[in-house]
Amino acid sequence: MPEVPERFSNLAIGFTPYLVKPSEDVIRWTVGEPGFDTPRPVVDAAIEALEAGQTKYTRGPGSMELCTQISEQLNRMWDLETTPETVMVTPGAKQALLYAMMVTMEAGDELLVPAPAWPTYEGQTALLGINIVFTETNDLFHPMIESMRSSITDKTKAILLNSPNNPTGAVYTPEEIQAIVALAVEHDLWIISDEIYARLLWVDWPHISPASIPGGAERTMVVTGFSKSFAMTGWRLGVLTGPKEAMKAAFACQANANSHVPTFLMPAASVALTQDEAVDEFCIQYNRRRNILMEGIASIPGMELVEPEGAFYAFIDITSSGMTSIEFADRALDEARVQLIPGSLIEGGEGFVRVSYATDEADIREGIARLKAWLS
């Protein structure tokens, strides 16, 4: 009987075991999904496109209309210099990340990633035979440039950044992004910038894309999408943009992998880009929920929280509880009926649990009450 390739034998599946939907009596703080419905105009646009018969093949990277809108928004909001011809709509940001890795690195190359980091990065590098090298972050989970510098070898080909960050909620400062771009220029490295949470910021400094900094545009693959900002996780609409030749290669990847995203979703994505008022309201609600969570965690013995700066995640220190992260998460589920993600599933995450505060306010308050009673 033929065998499955060895690289799949220990392929990480990230948080999957702790994302299984629990019974109804459990408070679920795990899923990184907006606790809002997709704005109604977006839903209506998809229905109208279906009814109008937009179910045929179309342009592989996405309709020119949609790619033009995306390009204009990226240029306006993040000071990029994209063109519609260097934008591609992908089946989710995960696919955009995979394409970015495929067109910038070969098997055996090394990718630098500040840790803690979203486990999908490790899984995707394993799929492609790329060696992931984790670099250190400080007490606020911001990248330590010298750790990154000392990790560079002759096999290093790229740096991957995720700001705002999953799982920590850290938002890298403009100075940190500038320093990383300078390092990439010095060593002629690619940058893969995962900016899916770029509109979800709770700090005084702005989101800065490496592609907006001199020297960054010609080496940065920017990954973003519709899932988090527009409450469209199940629509699977990601975005990839970067230098012209790299995007030409990425277009070829998509042409051979899945042709394009569903045609009838493209007009809906165009409408989503006009829903700034909805995004602003989502952000107000996320920030309110973040504040409720921070206040609640501060009142619970055995749990400490570095203030989340963006996205909708908190990385909570549970070391004073005396439990490992897996023991803490498992017992919280069994005894407090609160579902958490153990940090040990993430490089550098032992001693922490990750939670999402995108859930309902009532669930945040109830979860706090349950954890407080359990640990007290």
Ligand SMILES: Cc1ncc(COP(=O)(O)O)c(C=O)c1O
The other form holds:
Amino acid sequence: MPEVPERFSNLAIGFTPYLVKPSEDVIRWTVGEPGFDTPRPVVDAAIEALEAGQTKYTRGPGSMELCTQISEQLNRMWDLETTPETVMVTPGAKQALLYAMMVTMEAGDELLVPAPAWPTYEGQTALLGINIVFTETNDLFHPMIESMRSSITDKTKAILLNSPNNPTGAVYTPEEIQAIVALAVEHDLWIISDEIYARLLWVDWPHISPASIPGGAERTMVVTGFSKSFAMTGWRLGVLTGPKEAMKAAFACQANANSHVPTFLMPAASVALTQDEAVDEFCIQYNRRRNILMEGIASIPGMELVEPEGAFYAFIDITSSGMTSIEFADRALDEARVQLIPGSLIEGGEGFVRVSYATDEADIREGIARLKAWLS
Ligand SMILES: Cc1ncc(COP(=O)(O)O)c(C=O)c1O
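Could the form predicted in complex with this ligand be given as well, to go with the form predicted on its own?
Every component of the complex follows; first up is the chain already shown.
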């Protein structure tokens, strides 16, 4: 067989080994997936569209109706200035991120990412030959602007932000976002802003998109999607928006890669955007689960938790247990029957385990009881 190119040999596979479905008796605190069903009206709309024969090719960036609705919602909720012509519906936010990297950087360029960060960014930069440069965060996992500044070289082309953050749950403050936009303006850098969790916020400062700040709109590619807010992970529906020229390039990426998302999913996505009540209810439940988790972790020796500010993840400090994160996760699985993700799979994550509290309440309580019994 001819050789597979070298860059695939070290391609990160993220959390995959720790996401393997465990046996029935294990409490699974690992999967970043809403513990709810997709709202019924969304499912019905997809079935209706299929029955109405919406099974043909359609407009590449997404139906005009859906792009208009997304544009209006982004402008209203996050103060953006998109138009329907600068919005594209993609197969998941993951694909939108890949396009955003493709249209802002060349192979050999450097991308700054505050660590700890979602491992997919590392995998995607490896696919594209881009060099990822991790920058420091503080004790609350918020970005340290000086670390970003000192990491900038003549190869630096972009900064990637993910707030609310996976895996840490950090929500960057308006001042932090402003400072990062100012830095990007100063060095003429792109910003790729992964805002997939923007509606899942547990703090009293608002979600701020860098694209809403003066100087930000012309350099920010905003990524969001339907997976997390609307409990639609398996539908594979994401959104990319950005400056007109960059979006033209992104449309060309999609035209050459996968044409468009399935035609019959678009009317369903339109209905999803009207499901504010369902999203509000999911948020109430997540926040409730977060509080149960925080209270529970505070009572366990060897585990310490910085308050998760958004999304549905907690990044728990396990250094006082005396174990490495791999040892902790492996032993928690074997001895306490709780599945966790070791932080060492993530740059800057040694000494932590990542937990998703999107799982149901009973499993959070049972997991806490098991870990407590194990560590006590
Ligand atoms: C930070 C972050 N961005 C993007 C995604 C991808 O979302 P999607 O399911 O829309 O591809 C995820 C999914 O886990 C995520 O955690």
